[in-house]
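Form predicted on its own, single chain, as C-alpha cells, below.
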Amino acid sequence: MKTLAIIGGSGLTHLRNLSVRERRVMRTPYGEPSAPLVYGTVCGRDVIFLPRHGHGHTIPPHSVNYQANMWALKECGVTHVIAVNAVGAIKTALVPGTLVIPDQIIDYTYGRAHTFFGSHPEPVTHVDFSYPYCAALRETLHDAAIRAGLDVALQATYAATQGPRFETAAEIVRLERDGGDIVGMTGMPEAALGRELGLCYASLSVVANYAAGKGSGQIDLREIEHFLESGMARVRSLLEFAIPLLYDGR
C-alpha cells in the first residue's frame, strides 16, 4: 500500500490544494521534526505534508533535523516522498522558474547528521546510492508534467551546499566543473536518509535564480521570491496530476 508525503521547501510552507484533516505532533529517537505532520487529501487521495523549514520558515538549511523528519515519515507509514526544493541554476539554460527533476546529487555539506547507522551499537551498514532518486517516482513526476502541460528538465545533477549563505562565483565555477547543474542547500542528507529507510524518494526542484556569477549581477532576493511564487504554482499543478498517477497507476 502506497502512502505519499510531500516535503515543502522555501516557497512551499503549505499546500493550498491540501484539504487538511489533522495535524500530528511527532517524537522520534532523533528529536522533533521541523513541524507537526499535516494529514489531508489532494484530489481525494491521502497525503502527509511536512514543511522542511517549519511552518514559519524559521529553520535554516544547516539546522533542519533531517533525521527526525525522515524517521517520522517512515513511522507514519510513508512509502513515497516528493521533496520540493528551491535551487539556483548553474547551467544557464535552466532559466528561473524552470521545474527540474534531478537524477544525481553531489554532497558538499558538512556537520550534518547524515546517517542512521553512525553510532555504536549499530552494525556497520552500507546502502547503494549510485542512483540517489527513485526512478519510478521520477517517471511519475515526468508523466504528470506532460499531462499538466508543463516543461520540466530531466537528468540534472543537484549540488548540495551547506548554506545558509549563497555561494561565491568561484565556488559555482568549481561546482560546474564537478558536474553540477543546479545548486541548493537541502538536498542532502535528506535523500540519503530516505534511501537508508527504504523510501521511494524524488526531488521536484524549482529554479529560483541564477547561481552566483551566472546572472547579470548580484543575487536579488526579490527576484527569488517572484520566481518561487510562480514556480510553486506550477509545482501545485504538477502535484494534482502526479498524486492520482502514483496511487491509481497510469
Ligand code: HPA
Contents of the next structure:
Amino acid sequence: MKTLAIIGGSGLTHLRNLSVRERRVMRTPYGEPSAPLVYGTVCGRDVIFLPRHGHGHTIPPHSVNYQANMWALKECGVTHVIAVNAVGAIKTALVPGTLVIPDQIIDYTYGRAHTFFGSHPEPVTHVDFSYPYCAALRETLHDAAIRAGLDVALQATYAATQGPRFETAAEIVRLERDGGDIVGMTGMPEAALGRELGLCYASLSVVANYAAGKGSGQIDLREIEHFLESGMARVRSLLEFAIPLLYDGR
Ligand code: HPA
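Form predicted on its own done, so how does the form predicted together with hypoxanthine look?
Up next: the whole complex, starting with the chain shown before.
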C-alpha cells in the first residue's frame, strides 16, 4: 500500500487543496519534526503534509531537523515523499517560475545530522545513492505535469548549499563548473535520509530567482516572493494530477 507525504518548502507552508482531518504531534528518537503532521485528503486521496520550515516559516534551512522529519514520516507508514523546494537558477535557461524535477544532487552542506547510521556500535552501513531520486516517482510527477499542461525541466543537478545566506557570484561559478543547474538550501540531507529509510523520494523544485551573479543585479527578495507565489500555484495544480496518478495509476 502507498502512502504519500508532501514536504512543503518556502512558499508552501500549507496546502490549500488539502482537506485537513487531523494534526498529529510526533516525537522521534531524533527529536520533534518541524511541525505536527497534517493528515488530510487531496482529491479524496490520503496525504500527509509537513511544512519543512515549521508552521510560521521560522526554521532556517540549516536548523531543520531533517532526521526527525523523515523518521516521523516513515513511522506513520509513508512510502512516497514529494519534496517541494525553492531554488535559484544557475542554468539561466531555467527562468524564474520554472518547475524542475531534478535527477541529481551535489551536497555542499555541512554540520547537519546527515545519516541514521552514524552511531556506534551499529555495523557500518552504506546505502546506494547513485541516483538520488526515485525514478518511478519522478516519472509520476512528469506525467502529472503533462496532464496539467505544465512545462517542467527534467534533467537538472541540484546543488545543496548551507545557507541561510545566498551564495556569492564566485561560488555560483564554482557550482556551475561542478555541474550544478539549480541551487537550494534544503535538498540535503533530506534526500539521503529518505534513501536510508527506504522511502521513494523525489523533489519538485520551483525556480524563484537567478542564482547570484546570473541575474541583472543583486538577489531581490520581493522578486523571489513573486515567483514563489506563481510557482507554488503551479505546484498545487501539478499535485492534483500527481496524487491520483500515484495511487490509482490514472
Ligand atoms: N540559492 C540558494 N537557495 C535558494 C536560492 C538561491 O539562489 N533561491 C531559492 N533558494
